[in-house]
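The chain below stands alone and is given in structure tokens; this is the form predicted alone.
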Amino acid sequence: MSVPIEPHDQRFPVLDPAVLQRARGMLATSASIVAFSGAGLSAESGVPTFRDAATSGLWTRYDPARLASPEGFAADPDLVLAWYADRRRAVARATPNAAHRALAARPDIALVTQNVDDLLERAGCDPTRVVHLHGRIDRDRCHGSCGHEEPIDPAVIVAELRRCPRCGALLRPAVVWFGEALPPEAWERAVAAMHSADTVIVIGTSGAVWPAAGLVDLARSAGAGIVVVNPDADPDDNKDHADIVLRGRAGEVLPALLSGP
């Protein structure tokens, strides 16, 4: 299946064709390929990044933890939820890109995101085999302890207080929120994918988001060898770290690198 290239965005570097060349290697000589993924994925998208999204408008009047925590929910449920009906809205406009749809069509190879939106999913890409390490924005979850979740309408995103139909607490969005732990059966699957891995590809991330970031070097130093996408990585000092470091934006990047030599 031949996966469309975008143009090149003269803002961002060009690929090294020999780099590209070596990365491809390394991926047709392994068994088990996973896509490690960050809000770099989807900026392509026009899914602006958590912070981005936080400092911008009506938003820069708050701390982004007031819109994001269990705390600042308790304090104001209003706000938290107007505050997600806004990115939510924003997640419903995007489109996948050419990077989202270059995984959808290796099936063969496993998705670790910690992107909330679901256009990995739109592209393509079987649920089942897409880990949501931070939840998912558009579902919502009870805040009480009963477990329910239920999908959002993106045709109808309201910023209003809903109750859970089973127990009645609080429905909130099925996200990870500050000082909320990542959902256990993500994690495992994450880590059982990792300790598997012949080769990961780090997509879109800077690896500052714990535990999370942890999971590249899980990969490593299981034996993994390791390809960083980001037109801001610099080779020297992701040496350390990353076996081969292409550097462009992902939508460039992934249809070349995944579509075959």
Contents of the next structure:
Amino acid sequence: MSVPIEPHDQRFPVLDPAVLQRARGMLATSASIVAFSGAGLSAESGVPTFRDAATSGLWTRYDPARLASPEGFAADPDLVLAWYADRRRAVARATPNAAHRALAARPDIALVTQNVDDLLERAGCDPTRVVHLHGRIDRDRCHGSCGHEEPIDPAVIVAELRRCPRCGALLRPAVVWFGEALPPEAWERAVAAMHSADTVIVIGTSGAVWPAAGLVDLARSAGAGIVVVNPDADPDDNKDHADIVLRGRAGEVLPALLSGP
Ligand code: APR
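Okay, that was the form predicted alone. Show me the form predicted in complex with adenosine-5-diphosphoribose next.
Next comes the full complex, this chain leading.
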């Protein structure tokens, strides 16, 4: 499948063709490739990062921890649900970008993401292929212990406190909040993918949020090559441990990196 390449935006570095060729060479000899992504993958789709959204407009007067923690939900569930209704509308308005489409065109690549949006799935990735380490914003789950989870209707996003149809506890967005553990199944799948990877492409993540960021170290210790895709010259510790750094935006770099010969 051919994926259209978007025109270069002058505000960002021009991709070095020699470095791109080296990265393509590394992928060509890799039997097992993992794409590990963060907020930068969805930046060109207009999804504001958690921190950007929490520190702009209406929400500046709230501590982000109050908007996304079990304690915040217990103290003021209406406020937390209003915040998530806002986030859900932003995700519903966004559309997949060229980076999501480039990954969708390569079903051989395992996908591990920190993003709670569903843009990889909407770009055409098989949902069973995408590991969402931090959960999904387009779903609700039981805040009790029964494990019930259900999709929300993106056409009707309301900030309404609802009860679990199975056990009667409150429902809450199916995302990981501050202080919560990652979903065990997602974590186990991510660790297994990193262990068996020949190359991990680290896309648009600062490497600052743990334990997710530790997956890159895990893959490298297990022998994987690391390719970082980030327009920022200093994407935290990922860059120092990378074999190849492709400085550029995901929407420009991934189609060039992942397209056929
Ligand atoms: N293409 C690639 N990378 C980009 C782009 C782009 N177009 N735009 C920005 N970036 C890079 C930034 O340079 C930065 O390194 O994306 C990274 C985004 O970093 P963070 O905002 O810290 O996002 P992330 O690493 O995903 O960590 C935040 O914590 O709040 C939780 O679950 C939430 O997944 C989220 C995580």
